[in-house]
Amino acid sequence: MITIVEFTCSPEEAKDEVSLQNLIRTHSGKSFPYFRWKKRSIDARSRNIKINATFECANEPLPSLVPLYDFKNVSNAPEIHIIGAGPAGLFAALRALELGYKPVVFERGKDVRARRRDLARISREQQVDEESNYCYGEGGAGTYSDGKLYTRSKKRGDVDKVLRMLVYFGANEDILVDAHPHIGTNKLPNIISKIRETIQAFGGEIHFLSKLTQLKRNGNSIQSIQINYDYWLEVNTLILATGHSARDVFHILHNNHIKILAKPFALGVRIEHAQTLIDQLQYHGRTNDVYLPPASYSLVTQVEGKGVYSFCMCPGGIIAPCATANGEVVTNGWSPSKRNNPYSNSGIVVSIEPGDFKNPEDPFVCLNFQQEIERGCYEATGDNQKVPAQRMKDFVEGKLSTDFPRTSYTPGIVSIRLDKLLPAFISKRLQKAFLDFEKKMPGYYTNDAVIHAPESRTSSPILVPRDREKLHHVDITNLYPCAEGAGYAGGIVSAAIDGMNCVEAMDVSHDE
């Protein structure tokens, strides 16, 4: 029998097994020879920082947290075709193995190892491989953007199943415990490789450098797909698990009269502080504390009717170049598993809606705006992967920055007036938001912080509408638009859940 014991303790006690055993005895009235963390979170609202602790305790060895999965040999099973090998596509494939379908996955980019060389070229040579970059390739954007696993999408599906599967494939069990779990960009490639090897070992297929270039429909169904402008395949079921940056896929759908819609998204900048400053502000002066992880923050405000908020905050992280085409610049952030870099970065973005533009009915209106900003920032820096930058106070006060502290963005930065470069309805809201964030987090507003532009790939600016219950496209009954690229999920866990949900919905429809 497992007993649940809850208590709060100091960060020092949370790192000491003897102290934890004594606290469990004090709060339960019993001694347990076996115990393990169930949930862990930090309460830093007061100077007396506490750890909220929940433990599973027992008098006999505790059962494994990770079950064995019933993956079936599907070599000769009915096929389902999946476009994209990000978290949605990979977890859709894993669920297909469980349900007895053969997943055939097409990924436009390279395998997770080969991608590394292309990412290095972006920084070293300032050239983007338009099929292999931070967004395209095995594992998708999440592989090289920190591996954050926190999600509010508890109602979408089985969050714990996704986390347990990740542990099964090599993630640390801490992701089952921490309130804001993350894997780390340095550890994700091994996990992604093991997922692929499992899919292939049980009869599934994954094809790299295999891009969806066209499709044919027959009435209300997809009849066949074209790969690499080369060959056609007939399909019975097609799961579209492309990410938020696969712009060409949206055009393929639109050109085949498959309904898509403009969707709200967010755009702004990525700001970088020293991690020691964020630790000091969040932990009431404590810095470089071995008992506390690098501090994060979450900030939100309303400015002139629009939400302005922090996005994808990366403690101990790095700002990376995430363009998917030459002629544009895009920033994003990531952290290694230890989050031990000296910088802290976060997107600070403004909510944008189709109604903000003159032609909101145009399905590409938000995407076109996103592209316009990325191309404008590229042109402003001299046709390379350097990004426009400004110190925070200089940005708010409308001054050109004359010098910069060192930043983590390795291609380099160029001093530019971002209040002039970005549209006024973005820049003015950001300026007011930074002043408001100072009230919420005194010390945040400092000229030692550097703003990098743009942060533009927060989510898909296109929605591929689908039936709420059956999850297929509203008009195409064998097309399942999935996860972030279709506008239904953001982040690794929610995308993985959506991928699995689409396979389950497809399975039910086949039964019917």
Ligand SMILES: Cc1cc2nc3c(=O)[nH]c(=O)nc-3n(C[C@H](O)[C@H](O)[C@H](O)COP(=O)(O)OP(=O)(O)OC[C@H]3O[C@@H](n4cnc5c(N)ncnc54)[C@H](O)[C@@H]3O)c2cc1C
Contents of the next structure:
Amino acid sequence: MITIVEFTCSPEEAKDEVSLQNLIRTHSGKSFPYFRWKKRSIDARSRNIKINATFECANEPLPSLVPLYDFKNVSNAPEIHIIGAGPAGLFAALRALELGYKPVVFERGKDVRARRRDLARISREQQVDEESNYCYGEGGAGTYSDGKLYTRSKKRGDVDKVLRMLVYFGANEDILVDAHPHIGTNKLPNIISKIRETIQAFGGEIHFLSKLTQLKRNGNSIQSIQINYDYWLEVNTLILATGHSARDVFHILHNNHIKILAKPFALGVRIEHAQTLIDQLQYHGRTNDVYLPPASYSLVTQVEGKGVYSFCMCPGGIIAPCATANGEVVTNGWSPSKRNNPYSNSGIVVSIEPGDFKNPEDPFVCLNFQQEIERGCYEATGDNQKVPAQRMKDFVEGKLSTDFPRTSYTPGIVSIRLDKLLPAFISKRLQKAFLDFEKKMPGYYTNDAVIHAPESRTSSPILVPRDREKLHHVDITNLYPCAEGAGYAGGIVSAAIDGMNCVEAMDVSHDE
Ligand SMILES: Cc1cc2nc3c(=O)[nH]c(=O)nc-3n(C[C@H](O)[C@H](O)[C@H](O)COP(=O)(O)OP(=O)(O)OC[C@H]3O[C@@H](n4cnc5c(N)ncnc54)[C@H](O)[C@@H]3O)c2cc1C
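Structure of the form predicted together with the named molecule, please, following the form predicted alone?
Time for the whole complex; same chain goes first.
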């Protein structure tokens, strides 16, 4: 029998086995030979920082946290075609193995190992490989990320299953325990490779450097797909999991008269502070504390009727060049598992809706705006992957920054008046939001923080509408618009869940 024991303790006690054993005894009145963490969160609201601890305790060895998955040999099973090997495409493929379908995955980018070299080239040569970059390639946009695994979309599916599967493929069991789990860029590629090896070992296929370039429609179904402008394949079921950066895919859909709609998204900048400052502010002066993880923050405010909020905050992280084409710049952030870089970065973004523009009915209205900003920032710095940057107070006060502290963005930064470069409806809101954030987190507003622009790939600016229950496209019954690119996920876990949900929905409709 498993007994659950809950208590709060100090960060020091939380790292010490003997203290934990004593606390379990004190709080349960019993001594257990076997115990393990069930949930762990930090309460740093007061100076006396506490760890909220939940333990599973037993008199016999505790059962494994990770089940053995019932993947079937699908070598001769009916095929489902999946476009994109991001979290959605890979988890769709894993679910297909469980349900007895053969996943055939096409991915425009390269495998994780080859992809890493292309990422290094962005900083070194200031060139983006337009098929292999921070967004395209095995594992999708999630591979070289912070690997934060928390999601608000718990209603949409089985978060626990995704986390357990990640542990099965090599992630640390801590992700099942921590309130804000993350994996880290250094660990994700191996996990992704193991997922690929499993898909192939059970008879599935993954084809790299294989891009969907066209499709053929027959009434309300997709008849065939074209790969690399080269060959055509007949399809029964098509899961489209191409992420929010694949603008060409939205054009393929639109040109084939497959309905797409403009969708709200968010755009702004990525700000970088010293991690020691964020630790000091969040942990009441405690810095470089071995008992506490590098601190994070989450800030939100309303300015003139629009939400302005922090997005994808990376403690101990690095700002990454995430453009998918030359002629544009895009920032995002990653961090290693230890989050041990001296910088802390976060997107600070303003909500944007189709109604903000003159022609909200145009499905591309938000996407075109996003692209215009990315190109404008590129043109402002010259023909390279450097990004325009400004110190935080200079941005708010409308001054050109004359120098910068060291920042983590390796392609380089160029001093530019972002308050002028970004459209006023964004820059003015950001200026007010920074002042408001100072009230919420005194010390946050400092000229030692540097803002980099743009942070523009927060979520898809396009919705590919689908049937609420059956999850296929509203008009095309064998097309499953999946996860972030279609507007149904935001982040690694929710994308993985949506990938599995699409395969389950397809399975149910086959049985009907
Ligand atoms: C630097 C960075 C850091 C991030 N940090 C986090 C984080 O910490 N936590 C978190 O939850 N989320 C994070 N994200 C977001 C997260 O990665 C995405 O939400 C998630 O990957 C979306 O999954 P997806 O499968 O829907 O799409 P994607 O991951 O975008 O995958 C889509 C795949 O489709 C492929 N593709 C596109 N077009 C075609 C085509 N025509 N033919 C064939 N293949 C195609 C792409 O190459 C890509 O591999 C981060 C993103 C980036 C870029």
